[in-house]
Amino acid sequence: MKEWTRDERYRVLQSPDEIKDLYDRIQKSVYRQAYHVQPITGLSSDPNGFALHEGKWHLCYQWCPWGAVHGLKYWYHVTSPDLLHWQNEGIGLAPDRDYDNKGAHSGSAISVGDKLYFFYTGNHRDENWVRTPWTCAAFLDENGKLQKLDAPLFGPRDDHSEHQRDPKIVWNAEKQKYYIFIGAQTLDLRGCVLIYESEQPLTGWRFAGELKVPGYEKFGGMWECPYIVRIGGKDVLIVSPQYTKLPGRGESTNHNVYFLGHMDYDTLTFTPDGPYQYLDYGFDFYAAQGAANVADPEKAILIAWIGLPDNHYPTEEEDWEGSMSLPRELRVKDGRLVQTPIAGVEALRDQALPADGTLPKAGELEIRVPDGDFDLALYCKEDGTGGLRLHYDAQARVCTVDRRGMDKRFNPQVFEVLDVPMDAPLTSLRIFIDRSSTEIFFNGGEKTFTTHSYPTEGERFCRVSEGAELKLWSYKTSVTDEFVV
C-alpha cells in the first residue's frame, strides 16, 4: 500500500486534467456503486451541507482527490430531486483561502427563504503545522455554485483544544434564533459541544456556552459531527464520540450514538431520557448528518459515511474509497429511533429475481424470518460456504454478524464480528446490497447494520434457514458517475 508524504496528501488540485487518468482507471473497478453516492476519485468521508432547497436536495461530501488517503479536503457537491437519483455538480468548496489553507472541513447547510447557506470548518495550519479552526460560511449563487464569505464568522476558543469543528446550524422558532453546534474537545481531552447563537445566519454570532448532557461529562475524547433535531415531540441528539472504546464495539475508537431527551436552550442542557444508543450497529457507519428543511415534524432524514476514520478498505489499492449510505427516514417509536430506507426506494427495483439464492450485484432482499433461531449466509459460495454470516439466537434475542468468511477481509484488528441486541423477536430483514456495501434493516428499522463488503466473482449467492421466505430484486443504477470537477 502506498505511503503518502504530507506534501502528496496536501497537494492543491490545480486542474481537472490532473485527476482525469485516475478517474478513468477507477471507472473500471468492479466495486463502483450503482445507487450510493461515491467519490469520483480518491476518498470520500463525512457528508456535509445536506439540505432541501427550492425542491432540490443538496449534499456535499469530504473529498481528497488524489487517492484513498485523508489529506487536503474539499467539499464535493451532488444534487438530487428525490434522494435516489444523484448528479455530480463538481467541487463545492475548495481550500483556497488563508483561513482554510489545509482543508474545507465538515459542516452543514440551511435554507432560509430563497437563500441556501453553508457552514464549514476552515482548517488553517501555519508553517509549524499548528492548527487554527475557523467557522466559515458560504452561500449558493444563482448559478448553483457555492460562494464563500470574505471572512470567517468566528474563530476558536482558547479555553478548549484545537479540536473545534463540524458546525451544525439549526433554527429555533421559539427563541427566534439560529444556533450553531460545534464538536469540540476540552483542554483536559473530554468530548463536548460548543454552542453559538445569532438572530441572523451570517452575522452577529456570539458564544452561548458549552452543551451540558448530564451523566456524559466524560464520554469520549472528542464529539464529532453533532446534530440535533426534534422528531415527534422529542429532541434527538446525535454525536460521533472518538478516542474511546464502547461496549460491544470491538477495538474501534470511533462511534455514532444518539440520545433521546429534551433540549433546554435557556440552560443549554440536553437531558437524556435514558442511556445512549448506537445509531447503527455495523462495522462501517460514521459522521451521520441530518438534512435541514425537512418539513415533516414526525421525521428526519439522515445520511452517513460508510466507513470509519483510521480504518482501511480493499479499494484503497485502486486509489479510491468511501460511499454515502442510503438516505434514511428517522422516527421516534416507543422511546427509540426507528430508521427506514428513504420513501420511494422501490422505484429503483429493476426486476424481481428468482429466490434461488443467486444475488445481483446491486439490489434488495426482503426476508420473512421464521420463529426460532435463524441463519443467513450473504455473499457465500455456491456450496453455501463462506460469506457474510448472520445468526439469530432466539432465546438471547441477539443477531450476530460475522464477515470473517469473505474472501476479502479487512480491519480484522478492529472487528469482524459484532452483535445486534434485539428489542423484540426477529421477524423480518430488509437488506440493500450494492457493489461494495451492505445495509441491513431489522424488524422494519428497529435496528440497522451497515458494512462495506467486497464480494469476489465466486461470492454471489445467499442461503437462508428453512422456513424463511425470500424476495429478491435487482436495482437500477441511479447515481451518475460523470467526471465533473
Given for the second form:
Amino acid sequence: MKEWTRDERYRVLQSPDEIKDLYDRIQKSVYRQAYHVQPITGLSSDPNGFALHEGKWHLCYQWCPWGAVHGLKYWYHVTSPDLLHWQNEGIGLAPDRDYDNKGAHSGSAISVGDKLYFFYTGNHRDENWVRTPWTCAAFLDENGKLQKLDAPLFGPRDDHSEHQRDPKIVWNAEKQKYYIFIGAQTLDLRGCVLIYESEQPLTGWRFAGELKVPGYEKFGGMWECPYIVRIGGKDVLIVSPQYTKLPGRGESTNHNVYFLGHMDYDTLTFTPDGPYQYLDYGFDFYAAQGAANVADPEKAILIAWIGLPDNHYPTEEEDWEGSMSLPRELRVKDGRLVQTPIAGVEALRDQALPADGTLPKAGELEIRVPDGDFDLALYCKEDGTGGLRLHYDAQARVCTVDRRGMDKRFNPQVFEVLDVPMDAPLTSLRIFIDRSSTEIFFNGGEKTFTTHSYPTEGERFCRVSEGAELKLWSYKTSVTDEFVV
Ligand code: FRU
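Next block, the form predicted in complex with beta-D-fructofuranose (FRU), ref. the form predicted alone:
In what comes next, the whole complex appears, and the chain from above leads the way.
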C-alpha cells in the first residue's frame, strides 16, 4: 500500500495534463465499470448535488484526482437523461477559494424554477491544520458549469465540534421555507443534525436548532450526510453514523441507516416509528443521498458510494477506487422501506444468456428461489469452488453472504461475512454485477446488499441450488468514461 504525504494528498490540480497519463493507465484496468458511475482517476466517494433539473439528472461525486486516497476533494460532475446513461462533465467544484482551501466537501442540490442551486461544505484549514467548515452555495450557469457565490452562506457554530458538514437542502411547502440539514457532532462527541432555515435559497439563513430524534441522543459520534424525504406520507431520515460499532456489522465503524417516522418542523423533532434499520446490508455502502425534485410523492431516488471510509480496495494499486451504486427507487409499503433498482434498467440488457453457469463481466441475474435452504456461488471457479457465496437458512430466515472465497480479498479486519435477516421467506433475488461491484435485491427490494467484488480471470462462473430458476443477461456499457476535466 502506497504511503501518501499530506502534500501529495492535498496537491492542487493545476491542469488536466497532470492526470492524463494516470487516466490512460487506469482505462486499461479490467475492473472499470460498464454501467456504474466511477472516478475518471483517483478516488470517488460520496454522491453530491443529485437533482433533476430541466429534464436532466445532475450528480457529482467527491473526487480526489491523484490516486486511491482521501485528500483534497473536488466535486466531479456527471449528467444523465435517464439515470442509466452517464456523461462526464468535468470538475463541478474545485477547492479554489480560501473558505474551501482544503476541500469542496459533500452536499446537495435543488432545482427552483430555471435555477439549479448547489450547497456544499467548504473545508477550510489554517496553517496549523485547524478546521473551519463553511456552508457554501453555487448555481448552474448557462454553460452548464457550477459557479460559486463569492462568500459562504454561514459558518460553523461554536457550541458544536468542528464536524459540521454535508448540507442537505429541502423545501417545505407547508412552512414556505427552505431547510438545510447539516451532519454534526456535539462538543461531547455525539452525532447529531443541525437545522437552518430561510425563505430564500441563497440568503437569509438562520440557525433553527438541533434536530431531536427521541431515543437516538447517543448514537454514533458524527452523523455524516443526512438526507430527509417524504415518501407516501411518511418521513424517511437517512444518516451515516460513524465512530461506533453496530450489531451485525462486524468491526465497521461506518454505517448507513434509516428511520421511518414523522418530521415536525415546529419542534424540529423527528419521531421514529420504530428502531433504526440498515439501509443496505452489504460490505460497501455509504453516504447515500436522494435526488431532489423527484416529482412523484410516492417514491425517492437514491444513490450511494460503493465503498467505506478508511477501507482499502484492490484497485488501489492501480491508483483508483470507488463507484456509485446503481440508482434505486425507494417506496414505503406496510411501514417498511422497499428498494428497487431504477425503473427501466432492463434497457441496459444486451443479450439473454444461457443459464449454463458462465457469468458475463457486466450483467444481471434474476433468480426464483425454491422453498427451503438455498445456495448461490457468484464468481466461483469452473469447478464451483470459491467465489462470493450466499447461503439462505430457511429456518432461521437469514441469508449469509461470505466473500472469503474470492481470490482478491480485502478489508478482512472489518468483515468478510455478513448476515441479512429476512422479514419473509426468500423467494427471489435480482443481482446486478459490474466489473467491480455486486448489488443484490432480495424479495423485490425487502433488503439489499451492495459490495465491491474483483473477480479474477478464473472467477467467471455461478452456481445455484437445484430447483432454482436462473435468468441471465449481459449489460451494455452506459458510462462514457471520457477524459473530461
Ligand atoms: C463522508 C464524508 C463527508 C464529507 C466527505 C469528504 O464520506 O466524510 O462527511 O463531506 O466525506 O470527502
